[in-house]
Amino acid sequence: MSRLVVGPFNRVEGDLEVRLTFDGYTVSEAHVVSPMFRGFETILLDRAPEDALAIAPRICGICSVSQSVAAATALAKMAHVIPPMNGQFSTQLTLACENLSDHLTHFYLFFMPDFTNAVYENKPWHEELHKRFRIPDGTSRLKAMEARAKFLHVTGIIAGKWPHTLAIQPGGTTLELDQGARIRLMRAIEGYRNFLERDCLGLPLEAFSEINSIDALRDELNTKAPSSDLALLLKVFDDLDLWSAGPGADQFISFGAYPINGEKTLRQGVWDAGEIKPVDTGAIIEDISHAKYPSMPTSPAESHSDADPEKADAYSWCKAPRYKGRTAEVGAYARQLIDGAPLIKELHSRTGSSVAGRILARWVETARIVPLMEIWAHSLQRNENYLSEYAPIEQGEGIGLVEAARGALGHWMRVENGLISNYQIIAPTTWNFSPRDANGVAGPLETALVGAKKLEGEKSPVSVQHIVRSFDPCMVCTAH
């Protein structure tokens, strides 16, 4: 047996450290640490309701949309506000843009430069890769690049800035757009598509979201796109075998994504061994066993973040949060497996989640959601209204449910006499990288790392590097 710490991981937000016990060059356990505490739970005590709609958004960088829609959402539902269509149409643009380029981001700049390295430097596909994924001046990359920052300009149109913008509200968004604004908006969404469909998947995205296996994607791409960045992906996934690496939960969350007039354009459910059964917010139980807090498992209604360093046993400052007693995974992957995409219930069929299937469920929502953003925006009314006006909130409870590009992503609110008198967040990597349970039940990403493998003299293995990115860390939201 030895073992080996693994971290900081570069090229993620936050700090992440991961210690893996080896029976010979085989992971047989793996521990996860959240090693940073911020306290914005805390924080966020004894205010006015709508700071939540200022500070929430400032856990993080990357997901900002997704915390200020869920802070938003939890004050409707306290407000009893509905927001207009207008309203609503551009709340899921502005977030369907920050998820879209979450997904570009993650897959160009965090996960395909790991395939660079010079352990893979005698693999077939070695050399076209690192000519268009190598830091920092990959063809693909630079692509990427521009693609992203011309897409996030429908992010600046509708809500002014990103990140940290405060136009998303209870009531709907704030800005109202012009004929040129909603122009603009439309254009800046066909551009993206164009980029998807020339140099990234290389297919039309409504014939890529209706391939129905992986065996008719690598006959697509072979046949119409082989020198498209999707085409060389499989190329190493089949190389490297990433659909059996990295096996997931068997137990998958998604809140519902992008809803519209009170349905969700993606389906809410919870699949527990190929059967979906309805969300019950009630059964989620953060527990704190091996978490650095005082408090006892309990409901994040109910719980608490008050911080103990020095509690025995406790090795992260991420909880536990656990669905009816058991661990579940969410994400890409699980959004698009509960609501039925063809590609992902094919593989979940033959392999169940893997590094390879959370990386392709991101490029099936993106094709997904994409045409859907170009409907929402078409959608938008002239002299119609954006936001909805509500009474101050003096006393309630409201639970904002969203998904995030990493998944499920929820924010508990109790308001008493004016002020905030309890907030408590679950965000998509709290669930992926929980530390252990009362019950010694290892978290998602734990569970993965068992039988990964390492090469001799390897300080950093490159098979760990993949597992803990497919997941796709974002350790700033873990540990508020």
The other form holds:
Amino acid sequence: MSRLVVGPFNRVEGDLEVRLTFDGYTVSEAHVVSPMFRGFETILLDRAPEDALAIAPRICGICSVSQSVAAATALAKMAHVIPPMNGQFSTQLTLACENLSDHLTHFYLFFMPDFTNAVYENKPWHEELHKRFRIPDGTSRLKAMEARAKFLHVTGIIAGKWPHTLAIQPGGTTLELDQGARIRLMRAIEGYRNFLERDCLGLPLEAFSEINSIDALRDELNTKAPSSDLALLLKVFDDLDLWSAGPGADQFISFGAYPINGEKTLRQGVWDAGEIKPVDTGAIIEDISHAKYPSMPTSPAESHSDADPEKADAYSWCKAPRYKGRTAEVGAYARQLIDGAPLIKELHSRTGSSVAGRILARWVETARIVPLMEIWAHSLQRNENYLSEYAPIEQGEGIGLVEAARGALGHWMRVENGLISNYQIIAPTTWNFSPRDANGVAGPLETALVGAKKLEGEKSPVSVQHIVRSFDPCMVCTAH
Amino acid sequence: MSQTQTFYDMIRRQGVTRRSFAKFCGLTAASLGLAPAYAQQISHALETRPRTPVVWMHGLECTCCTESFIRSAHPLVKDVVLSMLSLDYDDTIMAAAGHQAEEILQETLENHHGEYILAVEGNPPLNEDGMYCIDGGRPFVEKLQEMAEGAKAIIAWGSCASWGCVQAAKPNPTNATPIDRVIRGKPIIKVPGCPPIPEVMTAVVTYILTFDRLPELDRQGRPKMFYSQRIHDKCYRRPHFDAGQFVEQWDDENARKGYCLYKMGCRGPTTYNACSTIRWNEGVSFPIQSGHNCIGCSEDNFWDAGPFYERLQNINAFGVEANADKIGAATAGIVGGSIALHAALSAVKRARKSPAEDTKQKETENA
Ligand code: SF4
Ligand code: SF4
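Same protein, different state: after the form predicted on its own, show the form predicted in complex with the partner chain.
Complete assembly follows, chain above in first position.
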């Protein structure tokens, strides 16, 4: 038996440490440590309710729009305000833009560079991957960065600035887009479609979304786009068998994404061993047995975030969210599985969630959402409002549930006497990277790492890195 | 890591052509507000000086500075600057992980002692002996001080490293502290903003690496070339301010007409930053252009300067178009100094509020 600490973990958002116990060369136990705490939920107390729109997004520089939308949704519930259609479209456009650019960043900047690692030097695909994905100047990487900057014009046009946008409000968005802005918006989305279809996926988005099995995907790519980044990726997945690496939980949650007129574009639900059930927010608790907090109520509507850095047996600043007492995996894979994307459903029936599945799900999602963004942009009406005013919020309780790039995000907010009296946030990576709970049950990543193998002499096993990064962790959100 | 390499070698090795390099030098001169002749000087410096390593560290933060930086405007500028940095140590985007990363850090500390630039994103929390931010098994503050000791100069990225930012907001649960309070005896340049504008970040780095010195700083340690003007000074809505034309509600007719956001709580008149000139997302827009007031995210203490959405229901002398002359004259005096403006503002507020509210207001102002 031997131990290994991997950390600080690079190419993830924020700080992460993973403690591994090995039986020979195989991981037998993993502890995931979130080593950073800021106390946002305490900071938010006693402030004007809308100030959450300026403070909460600053939890995270990469999913700040998701945080904005969650805060705005919670506020809108309390204010009983419904944004006008234009405001709804522009909010969803901004959020989709952030989510999809996160998928891109994750793939090109964080996940793929691992395959340029020297341990893979003798692999037949290594040279090509090294050329495309090496840091800092891999050819695909540079193209992707440029595509990303152009695509982010969508947030620029609607919301002024990214990250830490201010334009998303409970009643809609602050800017009325003129004709020129709408045209530029459509151009930015179209530009992104071109990048995806030409370089990244190599297939028309609609055709890619309809593919319903991994075998069919292989055929399509072999015949139509053998040199796309995706085609290359499949070769690597097959060669390293990443289809079975890093298996996930048997429970998945999606809060449902991109609501238009009260209807979620991607379905909300809980996948419980093959069955899809409605989400019951009352069944969500945060266990703190191994998190550095003093004992407190477990319901996010009641709990708080006073810290206890010296707590015995606690090893992470991440609380342990549980749904009906069990762990759950969240993210693009969960969203696409629950929404019934054909490729992910077929994959799930064969392998369950895995490193390869999580990565593929992000591209399936991208291919399905970009065409919707085009529709939303076309639906913006001239001379109609983007925002509805509402009366000041004196008191109330509101839950803002959204899907961030990395999965289910919830803000639980209470206002009394015109000031915030409680605020709790459960972020996607809080679910995925949770520590053990009172029953000693490990979190999803802790479980997924068991069975990973290290090579002779490896100090930061590359297999572990693939698994960790497949979740696209956002550590700055995880503990906040 | 070869030690005798020049920046030019590095840039060329990464596939940037001679022509692009020349263009880059021109663009840089322009972005720094220098005469075209300086392009020559920049090019000469990059061709002859050995490259300076840059170490980029993260404390308590949200990584928005990195996000901003890697999206810098001109693709050429971004490529060149990224290749110049080579990011000897950056845990968000670098290739090495874990132990390897620590080794690179140690190597830089030993082999380039006194030569490297330390760029810091985020800040150290000091409560509980730094336990709120543990990096590689020890408090971030220790690692920061150790790396600072061997640095030639230090860049404080963003409002976190410069001022403390939101994690230092009341009650500052972890005692998040700006870096200049834990580092002594080293030149520190502050590049505040939450996050800073990408083009400002690249220009500052380029300046330091090219000329091997910090640009001229103001009294608060910010580069004068980007922080010497208020958002208000160059705001495209300024004519509406001067004419007394204000948005009163998010969805009113005046909002549609793009009037001034002063009454919606705009902090532009007291905020020093380059948003209204350089703008965001490759010059596409900036918060005020998106119809939202400036919240002053590059100013010290902006995080406790809320409520951000308090509206100035009515400004006595302002707000009536017919009175434009009078207002123009009044504002000309007011915007001369932020202190005068504040005074004028609170006078207005006081006039509009009941005495009880006034006391509350004062308490928050003094707190
Ligand atoms: S108050 Fe704000 S919106 Fe109005 S002119 Fe000044 S900076 Fe621009
Ligand atoms: S306009 Fe003001 S709030 Fe907005 S980014 Fe610039 S300084 Fe920050």
